[in-house]
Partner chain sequence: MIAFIEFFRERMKMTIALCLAAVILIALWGAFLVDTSHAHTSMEKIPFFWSAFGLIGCALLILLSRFLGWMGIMTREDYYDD
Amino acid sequence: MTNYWLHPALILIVGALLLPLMRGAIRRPYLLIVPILTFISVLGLDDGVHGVVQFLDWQLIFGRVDNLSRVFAYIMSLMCIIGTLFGLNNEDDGHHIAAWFYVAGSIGTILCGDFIVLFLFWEMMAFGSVFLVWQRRGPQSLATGYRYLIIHTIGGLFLLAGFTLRYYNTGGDLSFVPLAVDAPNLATYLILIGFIVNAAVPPFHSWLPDAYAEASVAGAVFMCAFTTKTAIYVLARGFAGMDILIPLGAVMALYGVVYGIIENDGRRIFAWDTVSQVGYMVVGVGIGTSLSINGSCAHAFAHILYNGLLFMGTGSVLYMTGTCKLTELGGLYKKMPITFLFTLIGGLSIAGFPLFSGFVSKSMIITGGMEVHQYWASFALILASGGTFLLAVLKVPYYTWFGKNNCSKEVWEKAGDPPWNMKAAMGIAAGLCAFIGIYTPYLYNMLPFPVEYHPYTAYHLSETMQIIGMAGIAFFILRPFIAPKATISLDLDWFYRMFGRGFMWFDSRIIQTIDSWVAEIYRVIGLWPLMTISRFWSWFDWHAIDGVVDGTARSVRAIGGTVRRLQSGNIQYSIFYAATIAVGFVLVIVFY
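Atomic model of the given sequence only [the form predicted alone]:
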């Protein structure tokens, strides 16, 4: 390396490798020390380029620190502390190792300066996170993990093809810099597809609700925070101002709300809400102004906290009761009051309620859209805000904590607030959600661009209260229609499944038939001549080659038998025979 620089991701990687050696009383403190050291390392990052490595003809840059990478690295390392604290009572080392490698991949991607290092950490994220799905060991976990891995591998292949083609087009440039979004070429679009797969942009989004709902209780807290927000970072770094992202993000914002409304599983509801909220960030990146990029960064920062809080809340319900399906819950505020309070704070934050984090972040994106006359996109995001309030503040709390008690006797008896570490993690996230909403300089001063923005205006407050009021009215009017039902909601993954079934049918019927025909043709046309030639060479070997060899052997054996009969055992005969042969040999030489 050209200069000494401690990469924050390296702390997590080494810490994960050493974790199996930590046993007894030191294990739990160690689990907290490693992410805390990572966070301190991020706080100590200096602006500039660090960790430059010359590898073959390429210059690899492991550390590029500026205002954009710093804010993302800050919240990722902070969330690693909260997520580890939440899963502190998990005794499976595999969970923590996978989680830390996952976070290391995210931080490594954020701090990288070239596409090779980006790809290295990008794939580390994919392979680290899939084990958080498998860690649950549920009936669907294995299949869900494989689907998740396949989708992200496909996305990684698009990314690899894109930057390889760019390397060829530019004559060897691998630096990860803003791409030419005004004149995109094939390489640009391939890289964009690789990024938006991780951002869960439709139609590449089905992996998200599938994986988040099937991940382990603590694993889902990590998964909801890192993959999509790392994708937002790379989009903001490379594709700021690309127009196609505006309609894609607006569709995401509304699409996620619609599916969240008809969903029954609590974690799937907030997974769909993740799709919706990431849509805001994608719109902000597509707008590309300083204000909108700031808004995407601020919303990613806030979303990591309140979305993690919501998954901790629903995960706590699952951990304590064994289910988080709304049709099997109700009235739990009596049994889990602390969890209810923290989950409500997360709901108010994601819905953009005043004095909470979502209020001061998503409004920056909406305002940024208004400033560049993207009115339709801004109104789509406002509409999605109403749907989010209906979901996170009304539907989930009502059917989980209040409403009719649909809990079975076993579920009701098991219900209760989770262990202290899970409550502490939720408390920290809830406190930060409120702190960001009240003291805006904490977040605004970390944003990449120095833009003046004041969320607490009379217009914004009145607009928000109107949206909240309309959402409340809509909930009570539409409650009979949006009440949770124990059904499966089909999505675009239906097409994936149908394509898979079609491929299996095509493979088993068409390809297998062709393979059988080819095998039969080979047997008749290719195998028969081969066997005929083989039989001829077998005959030749037996009668010709073996005949000569065996005939020579028989002759030698016959001569040996004759010579053996000459051996009578009397030495005088032996001397006589030897002398006779010698005399005969001399006579031949003399008279020849």
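Alternate state requested, the form predicted in complex with its partner chain (shown: the form predicted alone):
Since only the chain itself is given, any partners or molecules it might have are not part of what comes next.
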């Protein structure tokens, strides 16, 4: 390192590596101290370029701090505290290590200044977060995790291809700066695809509801915050003003609402709502004016908090009762009143109800769209906010906490407000959602451009209240059509699930048959003579050579027997060990 600048992500990485040593009474305080230290180090970041490392021919930039990266690093490290507090009662070290590596990947991506460092942290995010899916250990978790990993690896390869091509085209430029969005070439599009896979822009969105609904309870709280909003950061950095993002984002905002309306699983509904809300930010980036970029940043900030809150609320229902399917819940306000209150605050925030965070953030994007005459996109976003109100304030709360009580006896008995740390985490997030909505300078002063926007005008209030009121009436009249049904919804993941199935069929029937023929032939012709010869040499080596020399082979075998126990045969454990070693290796290279 060229100076003593401390990278905030490094605190999380080292903290995660030391976590297994923390036992007993020290463990819980330690779990809170590490993210708090990270947050403090983000607060202390000075503007400018830090952490410049010469690596081979390239100058790697680990710390670019400016108005844009600071607001994202701030909210990511803040959410890390809330998410860790929510999962504090999780005794599995693996959860916290995966979550911190994931957040470190996100903060590293936000602070990086070139594509190589970006790629490094980008992949760290994917590999950290996939463990949050696997740690659910449900019947679907393993398959879902692999689907998630494959999609993100493919997205990462697009990004790699894109910046390599750009490096070649520009004669050696790796810096991550605004790209030429007015005259995009192949490299620009490849990088864009890499980014929008993580932003879950259709048609690359199916991984999101799939993974978030299958992740562990505390894991989903992390996942819903970091991947998509980090993608919004890199889009805002590289692709501000890219026109194609406007229609993509507008479609995304409505697509998520439509799927949310027919979905039954509470967490999956909010996963679809995430797709919808990220659509707003994608539109904001596509418009690319200072108002709309401010809007995208503000909305990402607000979204991380209220979305985390919604996943904490529905996660608490899942944690306590064992289900979050709306058809198996109802009437829970008597058993979980505090969870209800916090989840309702999250719902009001996501729907943009006055005095809550969504009201002051998403309207910046819509106004930004109106000002540049993007009327279709703006009206689509306004409609989507009516739809969001239907989902987050009416559908999920009504069928979880009110409505007909469909709880089984077992669910009803288990239901209750969750442990203190989960309530505290929800309380902090809920408090911030209301605070942002009431005291706008807190958020507005952090945004990349000076803000001249005032959300609390009579016109904006009346527009919002009319739409929300009418959404309520539409819900009341059309309740039979929005009532949850015990179904799942087919989506574009159908294609790759079926492709995977076809591939497995081809592999297990055709390749396997050929393979067993070859093995049989080999066994008959080649193996027997080979085994006889090797048995002789093995006997000779063991008794003659090793016995005579120093017994090295016997010692190695004893060590091998111990190491063998680490090898469970499950590839995800191998990925875990390999990823840990790789991170250690990179740390050693970069910092020493």
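Numbering follows the first chain given and starts at 1. Definition used throughout: the rigid core is the maximal C-alpha set that superposes within 1.5 Å between two forms. If you're wondering where the values come from, they're calculated on a predicted model, not measured in any experiment.
S.K.: After the core is matched up, is the C-alpha of residue 355 off by 2 Å or more between these two forms?
M.R.: No; residue 355 is a residue whose C-alpha shifts by less than 2 Å between these two forms when the cores are overlaid.
S.K.: Just checking, between these two forms and with the core aligned, does residue 540 shift 2 Å or more at the CA?
M.R.: Yes, the C-alpha position differs by at least 2 Å between these two forms.
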